[in-house]
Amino acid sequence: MSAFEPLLQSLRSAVGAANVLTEGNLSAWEQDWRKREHGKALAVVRPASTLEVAEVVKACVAAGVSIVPQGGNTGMVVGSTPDTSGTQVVLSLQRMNQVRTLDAANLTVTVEAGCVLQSLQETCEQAGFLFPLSMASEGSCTIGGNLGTNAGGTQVVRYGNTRELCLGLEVVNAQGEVWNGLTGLRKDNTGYDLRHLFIGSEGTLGVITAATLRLYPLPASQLTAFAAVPSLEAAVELLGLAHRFLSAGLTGFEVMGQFALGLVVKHFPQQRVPFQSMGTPYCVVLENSDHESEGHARAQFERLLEAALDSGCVLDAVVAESMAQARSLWHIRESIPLAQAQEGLNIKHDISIAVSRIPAFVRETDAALEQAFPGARLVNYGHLGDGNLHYNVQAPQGFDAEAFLKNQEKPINALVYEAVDRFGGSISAEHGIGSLKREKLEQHKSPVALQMMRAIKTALDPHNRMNPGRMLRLSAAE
């Protein structure tokens, strides 16, 4: 009998034998989304309630087994898949997918951690409300994962990251106790805000099982424009004009480099990408959400684009005439990471820089990369409105992408992250740290900050059972 059989029996008693998976193809839980790592789980456990989660945690802690919480497994930094030891339990929250309550007067919704983001968006819209978190993976990512990584997306410029959208949490801690903080209060000045500790902690402090989230009234109109700009400096100027003319109506502002758009044209030729024949170095997609009327929104957009064309920061622009056209324009932006994956393995950087410094950062870092790695292709796009770039590097044309990744990832990362430090930025804007960036965090985070983070981890999870080896290394042997 396996040494783990008593634990497996306890887990089957807690969640039902059908929800403790130990055999067959478990790749959906054991392999990360980018297919960079493939672990081996002792078991995949699928609880259906918070009390079941608590029983699973208690059983694992008693057996000395570590737990890897997992939502939709769409993370980019290998933070929610097991290691290769075959001794970790993957705790999948996907069965906990219910919207518990929607409080219209309080403008809040309480939802379980396994609820898929798109399902929550649709439920709220049917009730006449907007839940504004939006990203390319919304059809498969879950609210728990969004909270665990403090996910961003395309609406951060107006509504903030997931942290800003959360008013309360329900958490099972590392001892298997349930903390119910689902109050939905906007003011609660009673000591440390525990909610903020767990948001962005990537499952290293406890298991988020539910959340109370902010809602907003549905806008009367949402208009999307696609603009060609002559430079990143011009894109920053356009952003300033958009803030001035649209104010809080500016809900999305994305920049896309010409090579990134070219990959969409190459791999998804059915998509019509505006201004390709112009050869403009950058394009921007921006969104205006108006609570008055479509006519008011369109008039605002027209004034903005007229001013932008007069100033020269926009060369040409189109405004979507229908929701279908708007979706097509946004789909171009959302297709860039998929097109890049089709092109081959690549080196990803999810960085943030003060918006005003982004043009200089890109200009200097592009030149340094081109000098050090001739032929490397730069896939630059992202959330310019909040200073977050996906500053990625593709292998030179004709090179073996796997060999390029293996041989050049470390020196390329070193060059890019040194530049990020020099410009006062962050090496992770919205994807988190996981195991992929753990060593980089130690190199680029303040030693004092790391010391405080380790103290929090040790206090809340003294036996290091919650997602060990992710985000923080507690000892040199880890």
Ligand code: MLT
Given for the second form:
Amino acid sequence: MSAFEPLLQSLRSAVGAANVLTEGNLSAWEQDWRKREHGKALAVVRPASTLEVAEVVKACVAAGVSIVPQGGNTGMVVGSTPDTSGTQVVLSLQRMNQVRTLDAANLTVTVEAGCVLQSLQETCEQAGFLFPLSMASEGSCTIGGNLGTNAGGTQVVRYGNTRELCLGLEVVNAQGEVWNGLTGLRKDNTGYDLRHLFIGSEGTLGVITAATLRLYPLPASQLTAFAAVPSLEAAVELLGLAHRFLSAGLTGFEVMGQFALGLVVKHFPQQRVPFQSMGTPYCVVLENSDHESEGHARAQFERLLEAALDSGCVLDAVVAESMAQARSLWHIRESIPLAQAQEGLNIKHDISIAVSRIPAFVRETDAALEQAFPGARLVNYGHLGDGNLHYNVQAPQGFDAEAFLKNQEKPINALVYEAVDRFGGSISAEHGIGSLKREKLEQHKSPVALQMMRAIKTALDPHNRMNPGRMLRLSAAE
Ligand code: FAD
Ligand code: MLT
Ligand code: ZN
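After the form predicted alone, can we look at the form predicted in complex with this ligand?
Now the complete complex, all chains and molecules, led by this one.
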């Protein structure tokens, strides 16, 4: 009998034998989305309630076994899959997917952590409300994962990150106790705000089991435009105009480099990407959400685009005539990460820099990369409205992708992150740290900040059972 058999027995009695997976192909839980690492789980455990989560945590802690919380496993930084030891339990929240309550007067919804983002969006829309968090992974990622990573997405320019959308949490802590903080209050100054510790903690402090989230009225109209711009400077100028002309109506502002768009054309030829023949270095997708009417939204958009064409920061633009057209314009932007994955293994940088400094950052870093690694292909796109670029690097044409990845740390990451520091930016805007960027965190965060983060981790999870080795290194041995 394996040393873990008593634990497996306790887990089976907590969640039912059918929900403790130990055999067969467990790749869906063991391999990360980017196929960077393939771990080995002792078991994948699928509780159906908060009390079951608490029992699972207690059993694991008593057995000295660590836990990797997992939602949709769409994370970008290898944070939701087990290591290769075969001794970690993957705690999948997928069965906890219920919307518990929707409070129309309070403009809040309370939902279980395993609810898929798209399913929550749809439920809210059917009730006449907008839950504005949105990203290309929304068909698979879960609210727990969104909170665990403090995910961003395409509507942050108006509504903020997941953190800004969350009013309360229910958490099973590292001792297996349930903390019910599902207050739905917009004002509550009763000491430390524990919710903010768990948001963005990447499963290292406890398991989020439910959340109370903010809702918004559905806009009367949502219009999407796609614009060709002559430079990144011009895209930043357009963003300034969009803030001025649309004000709070500006709900999306995404930039896409020409090479990134070319990958969509190459891998998804059925998509029609506007302005390809113009060969402009960048295009922008922007969205105007209006609470009056479609006519009002269109008139506002026309005034903005007229001003932008006059100033020369837009060379040409199309405004979607229907929801279907709007969806296909957004689909182009959202297909970039998938097209890049199809093109082969690549090096991702999820960075943020003050919007005003982005053009200079890209100009200098593009030149430095070209000098250090001639022919490296830059897949540059992202949430320009938030100062967040996915400044990714793909192997030169015809270069072996595995061999290319040997250059990941030096010269590529070293060069990009040195520039991020010089421009006062962040090495992780929205994807988090996981295990991929753990060493980077130590290099780029101040010693005082790291020491306070370690103090929080050891206070809340003294035995280091919650997603150990992720985000934060507690000792040099780890
Ligand atoms: P997982 O990948 O399962 O987990 C992510 C982290 O959260 C892990 O550390 C895990 O341990 C922890 N975690 C999961 N559930 C819980 C829980 N219940 N309690 C505590 N910790 C938990 N991200 C963005 O920010 N913006 C984007 O625009 C965006 N676009 C994407 C597009 C594509 C095509 C893909 C594949 C990914 C994209 N992502 C984006 C990344 C990813 O979808 C987000 O990070 C998402 O929030 C992860 O949710 P998940 O449920 O898949 O979490
Ligand atoms: C995106 O904005 O498309 C996502 O963050 C995913 C990615 O960059 O790969
Ligand atoms: Zn992104």
